[in-house]
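The chain below stands alone and is given as structure tokens, in the form predicted alone.
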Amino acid sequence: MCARRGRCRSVVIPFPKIVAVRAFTARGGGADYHDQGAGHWIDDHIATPMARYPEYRASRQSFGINVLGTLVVELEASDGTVGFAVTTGGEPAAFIVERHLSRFLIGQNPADFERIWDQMYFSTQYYGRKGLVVNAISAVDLALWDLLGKLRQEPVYHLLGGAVRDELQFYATGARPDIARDLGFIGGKLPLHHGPAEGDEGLKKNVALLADMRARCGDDFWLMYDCWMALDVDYATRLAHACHAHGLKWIEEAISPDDYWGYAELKRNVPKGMLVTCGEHEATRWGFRMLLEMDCCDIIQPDVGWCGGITELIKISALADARGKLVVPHGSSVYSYHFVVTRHNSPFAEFLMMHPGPTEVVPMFAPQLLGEPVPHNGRIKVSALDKPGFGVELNPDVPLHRPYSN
């Protein structure tokens, strides 16, 4: 309506706040991708920091990888929304998200992230910094970004800046890269199934099974290790140069993520044109700031689901951009499909094999999404990512149980 004066009144529509937050358990599958039933390539004698011990080597269930289960964070806008995320936690994150993090949550607007992110952070930073509080903070921060996506009709990406490029290509994670390269993948991650522990022996046996994969896939396919912190400086640089001659193009979170004067002496110590890559257990800029500022890999690998959340991921990302370094995040789905396709340092991504041999691509967070893309030729199109939000909903044949409230 105009004034008498020609102005024209603006009405402004209160944009519609949290009501509820509610945080569920799931097990099996999904986005804790370790709780895998027997038979499984992720668990068949993969290298670990717990191979020292003899009855702890030949499964990472064994010690227990898969105890905590997936997190399910819901969150409730005043208009019946439903913006959701899944993670790793289980139900010690379901309370910290329902007992502690729900306060900052409810009765605020969902645009709000940055003073969301802040106050869940630095809330929890008495007891925790990393690990799983981080990943209650993530799940919480995701389940945002997809509310404000669904709530503004947009995908993530374009929340993000938009697209840089019209596909995302991947490189594939799994026990089959021979496979992987025939179904139009870039490259393939072996997991390590030998450490320290075993010797002399077990390196040679990494080294020929590198070397065996290497004639089957050709040389123009880059064939990566992922260490999974099982190793030292010492057998990561033997490991390193033996696998040189065969053409691994990285070795993967070879250490400890604590050791980070580890890190720079191994990637000082690598054969020239190997890469050093790590991140994936790191949380926050602060964790990735001394990855970046210490020089300790040429490329760096957060988790969205684990490091902070898209909203973290920002600063973890400009942190790099402005080291000229490379951000390929670790797995993850859609939650890092919406990142990459809007950065020019994160040129691929990763897609773990979730198919128990690995011999087809499956949904990577299969059975717990409904509408998760799956890359074709080792592909995903941009248009593949256009539904509200993060394009994905919960499947309601997989079990939920809600152990909290708030």
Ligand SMILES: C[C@H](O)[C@H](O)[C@@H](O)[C@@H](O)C(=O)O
Contents of the next structure:
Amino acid sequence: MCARRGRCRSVVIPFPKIVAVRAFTARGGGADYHDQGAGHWIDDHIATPMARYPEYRASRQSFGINVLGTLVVELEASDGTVGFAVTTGGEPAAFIVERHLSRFLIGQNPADFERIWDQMYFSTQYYGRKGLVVNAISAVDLALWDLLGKLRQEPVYHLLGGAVRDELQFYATGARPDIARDLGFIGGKLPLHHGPAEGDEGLKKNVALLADMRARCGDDFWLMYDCWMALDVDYATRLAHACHAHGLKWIEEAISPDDYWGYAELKRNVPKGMLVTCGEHEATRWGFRMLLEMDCCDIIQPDVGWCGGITELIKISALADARGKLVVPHGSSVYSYHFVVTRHNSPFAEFLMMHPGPTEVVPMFAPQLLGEPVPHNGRIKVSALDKPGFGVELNPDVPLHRPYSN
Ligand SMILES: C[C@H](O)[C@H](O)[C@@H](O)[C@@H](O)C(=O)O
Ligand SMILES: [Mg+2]
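Can I get the form predicted in complex with the ligand as well, since the one above is the form predicted alone?
Every component of the complex follows; first up is the chain already shown.
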């Protein structure tokens, strides 16, 4: 409405077009948060599908969990504004961005993210659909939303409909839930250390660790196990029932992400009141539709840097919301925080404790992002997100390598 009488000229200001796409790689923590130095809790004899091979049991880095490294995507607009994002992907993902996806971005309006996403996905469907390719698409999509926010001078959560709450509350993932409790987090998610290859002895050690943490944390603190795809339905069922006595709140990603049938069976098998969660290695609305329609889990946990980005997470979240399911994204720093605050069915978030102990809170994607907010007393106020885009900048002290160009 015009405030004053007279002609009201409503002019849509044209958006600057994307003029450059750059993909870099970086090593050492950051978005590829498994890429840590020796002695870090996150690589301390954690159960994985590779643990059936004794030579790959003590360390996930031994089989290559950190082989990719971080992908950094920059999108530059004609007015000089640069949007960027980071995810797991490294050099192969940089190739996909520079040599395949860039053609759908150069000369385009960053506000056309639906068309751009559609072209990135369906042009790579013949070799993508999940994993590395969708990681690359996710990074481009997140950089688009960062660029949009910077062009509109608004935080991404404003572009998603605004906050439905004043603060984010977090559970912490790491080896020390007892310390997480003292730091004000609402729960602690432990990595599972022993899988089927270590038999009943290993299962007893898993239960003993949970019992110890329950004794340290008291009865009211959430305790969860993250099984990182390491188990089979029988072992996961036995573990769930053995851990029920110690108040295990949820059993996470117990079996292969491809075994939708196994998840549906596990969800029927676990004790009443225990939740089954999964999805961090699932991708797109179609993958999550399968998890939801086959009743595989109680909570889906997409990683916004791996599932297709914000543009796809909007669709995934709506599917879950329509079925009364919670969406608690896998820890992905500001990229999930800006989403979670805007959705009623995302009442809390994950904070991955990246300190080696972990005995203190450090930024999740350290050292790559400057300005990354961290929880205080297990919470982040929405006002901490009130900066354009995702509100973070690349740390200029982190060496970047650009292996390809477009
Ligand atoms: C702690 C788990 O083993 C993984 O390292 C973690 O990244 C992921 O599964 C999570 O849910 O945070
Ligand atoms: Mg997990």
